[in-house]
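Take a look at this single chain in structure tokens; it is the form predicted on its own.
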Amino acid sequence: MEKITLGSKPMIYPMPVTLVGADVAGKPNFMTIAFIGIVNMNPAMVAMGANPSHLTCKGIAENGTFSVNLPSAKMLEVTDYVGLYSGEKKDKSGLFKVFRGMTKTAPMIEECPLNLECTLIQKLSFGGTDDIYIGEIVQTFCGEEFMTSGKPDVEKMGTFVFTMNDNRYFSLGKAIGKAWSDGKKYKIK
């Protein structure tokens, strides 16, 4: 199979669609972010890339806290709306039912199946378009209806993913295997 070179591109697919929240001047604000992922197990940490000019990033810097909210596919239009408009121009504080955890300054979205409440551990700048925000997950919240046997159920949540170069959203498909198990069946040829 011949490979085509594409240059230096951020192409780990798919990218989870999230709504990141922070208080700005005491008011909740949200931005849509797909440059995000889990980077440590214990303590649980998440890292995201975001341009520091975003109003939400200013709130993260102001309070040292933020939330990561995983919307369901039912929330696609409002999630895309949040990404289209800056909080500088559109007030996004009333788009969602907001709840708060122990930090009090990381607004979380009740309508989202899963929410991560984070404290900012470090902000890194490498001279590119985005800064890297590393947060420790201090608490995780999941709607009871999205749980199976006491664990969050991705199929019930109905979250969705993003592909950058064609700007499309995709729903998750059916489960295709079991991690730390199916590989035991593999036979070296």
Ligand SMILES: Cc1cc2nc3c(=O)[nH]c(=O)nc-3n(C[C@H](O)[C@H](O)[C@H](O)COP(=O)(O)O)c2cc1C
Second form
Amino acid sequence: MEKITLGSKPMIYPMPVTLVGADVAGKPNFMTIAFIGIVNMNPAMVAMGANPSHLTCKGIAENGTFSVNLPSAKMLEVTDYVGLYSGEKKDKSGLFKVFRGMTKTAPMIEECPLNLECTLIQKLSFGGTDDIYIGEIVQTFCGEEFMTSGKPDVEKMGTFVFTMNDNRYFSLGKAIGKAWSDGKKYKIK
Ligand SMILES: Cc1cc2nc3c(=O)[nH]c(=O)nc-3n(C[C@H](O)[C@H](O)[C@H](O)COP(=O)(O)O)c2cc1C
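Switching conditions: you have the form predicted on its own, so give me the form predicted in complex with the ligand.
Then the entire complex follows, led off by the chain already shown.
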């Protein structure tokens, strides 16, 4: 296979699509974030790369809390809107029905199937475009209708993913295997 070099690109394809929320001067604000992932099992922790000039980042700095909300494909347009316009220019506080958990200052989106309530553990700045925000997930909320046998079910949630540079959103396909299980059938050639 011939390989074409593309330079230094932030390409882990596809990327998750999330809505990250924080209170700014007592009002909820949200930004769309794709540079995000789980980085520790116990305690459950998340890390995201975000430009500190975003209004939501100012809210995270203000309260030391934030939320990570997973939108369904039905919410694609509002999710893109949140990522297109800053709360500095357009008031995004009324876009969603907001609920709160134990931290009180991490606004979570009722319409999203899954919500993570987080406290900021550390912010790393290294002179790049983005800072790295590391949060502990202190609580996880899932709408009952999106669960099967007591577990969040991604097929019911209808979450979607994103590819950068070509700027496209994709829905997820069907489940194709079982983790920590299918590898047992593998035969070394
Ligand atoms: C699909 C998508 C993914 C994005 N991912 C990120 C990201 O990972 N990090 C980031 O800093 N900004 C990201 N953005 C841009 C912010 O969401 C955008 O600048 C937003 O308007 C900031 O809002 P705020 O200023 O109200 O906080 C993304 C935007 C879109 C549309």
